[in-house]
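Just one chain follows, in the form predicted on its own, and it is written as structure tokens.
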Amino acid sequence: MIRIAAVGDIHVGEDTHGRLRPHWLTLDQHADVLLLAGDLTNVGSRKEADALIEEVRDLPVPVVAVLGNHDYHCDNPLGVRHALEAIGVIVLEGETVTLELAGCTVGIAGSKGFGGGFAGACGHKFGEPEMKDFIRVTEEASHRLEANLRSLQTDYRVALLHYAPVKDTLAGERLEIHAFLGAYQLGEALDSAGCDLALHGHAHHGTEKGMTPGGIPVRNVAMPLIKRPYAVYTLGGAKAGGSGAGRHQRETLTT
């Protein structure tokens, strides 16, 4: 049974730092990873990277993080990145990891992800080439995503992304920009390739529980949203077979 204590969107300012730190030096009481959705900073500066590795310096569980938006604000997301890796934090943008945790393997598929809309509602790369850059950038990050999930040789499959990946999470947000919240593209990337467990922020008032058409369980972890400093969800329970390409495997989902 493995432990996933998740949070996105935690903004953390040059004067917000220490207030999640207490609750985390804790974790490895509750969870086995620490999952972390995007959003970590305000504005991506250098002097907010180094408040946020004050928060995430030499914690009791594994850290692996994904980028959001607002880390990009100031053009250097690697200098947020690399202040990250420096201290151990695992940031994955197009990549994966594998971690050994309660006797297992689990995989994580770590992308941004971006936006363009859902069905019936949904940009298309069509038009001008500002529109076919825009959605361009989804498709790569899906089929990038789509491609890594299959990859993983695990006995857990996760997504982490900030972006959302199905509508479900953002029921509660305006209509009018759900295009700039997700994509369903990367919904159809997880239902191709197949996991147990997605994650994401950014939508700030949004819904935490939904669904992808093929049934994986995803969960919307924006701390505005779940309103405190993570949420845990255990993966366990008998399976339905391998990790082929198209076929999640079937797990107990608890909050």
Contents of the next structure:
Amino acid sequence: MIRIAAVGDIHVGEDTHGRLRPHWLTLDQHADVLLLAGDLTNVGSRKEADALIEEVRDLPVPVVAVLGNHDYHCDNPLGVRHALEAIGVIVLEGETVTLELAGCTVGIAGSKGFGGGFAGACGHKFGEPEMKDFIRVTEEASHRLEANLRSLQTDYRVALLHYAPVKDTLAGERLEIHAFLGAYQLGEALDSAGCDLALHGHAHHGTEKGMTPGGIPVRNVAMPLIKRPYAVYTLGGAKAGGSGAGRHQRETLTT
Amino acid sequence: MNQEYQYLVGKLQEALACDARVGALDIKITIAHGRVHLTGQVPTEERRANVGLVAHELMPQLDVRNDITVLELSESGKPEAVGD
Ligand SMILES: [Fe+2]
Ligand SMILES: [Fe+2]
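The structure above corresponds to the form predicted on its own; please provide the structure of the form predicted in complex with the partner chain.
The complete assembly is shown below, putting the previous chain first.
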């Protein structure tokens, strides 16, 4: 069994010093890894990146992160990324990492993702170039996510996103903004490649638990929603590592 | 809501999103009878105060009622077994 701690939307600023670190210092008692689902800073400034790494440095478990839209606001997402990487955090954007945790291999495909909306109320690559660009970004992120998940030959596979891949976990948000909160193409990528768990943030007023149409569990771990320093999800349960739901699901969905 | 107030809500929303002292996209704003009412949740007391400050700076002619709350964190809670 592996234990995954996850949280997003921590929105660290110069004013949040030490808010999370005391909780995170004992993470190894509860989890094998910490996944951060974007919006790690509030506006993505250099000072906020410095404050963020003070929270995250030298934690007792490996940390894997994606960035969120807030980390882009100062037009320097690479600054946030490099600050995190300098203290050993693995930052993914259209990339994967494989970790060995509790005797199992866990592959994580990470992407910020993007918006566009969900079936019946979504944008299309139609009309103005700006509109086409918007949806193209979402499609490209989704295609890469699918290819990355397929490439993982691990006991368990987890998708780490910022934007939502399904509508379920947006319940509570205003319908008018759903198209800015996530996109169905991300969910489609999860279902066609298969994975054991998808995590996202961004929808502060959404719902924690949802599922893709293909049955993959989706969890919205936005901190304003879960109101905890992290949530913990276990994969594998009573089954031995390597023969759990993860491997089974991959085999059935990708062959 | 009169016409002027509608545009003010939009302007204040934009200011609360883009002003680095706040950077919040999910503050609820109601303007009526000469008063701006702000609700929602932010991570710190300082950011709560900044929401009120930005609103006051943008529309000094209106009273600002700041009912923003600060997010309190509880313990991490029980793990959930997924996919079993
Ligand atoms: Fe956020
Ligand atoms: Fe976000």
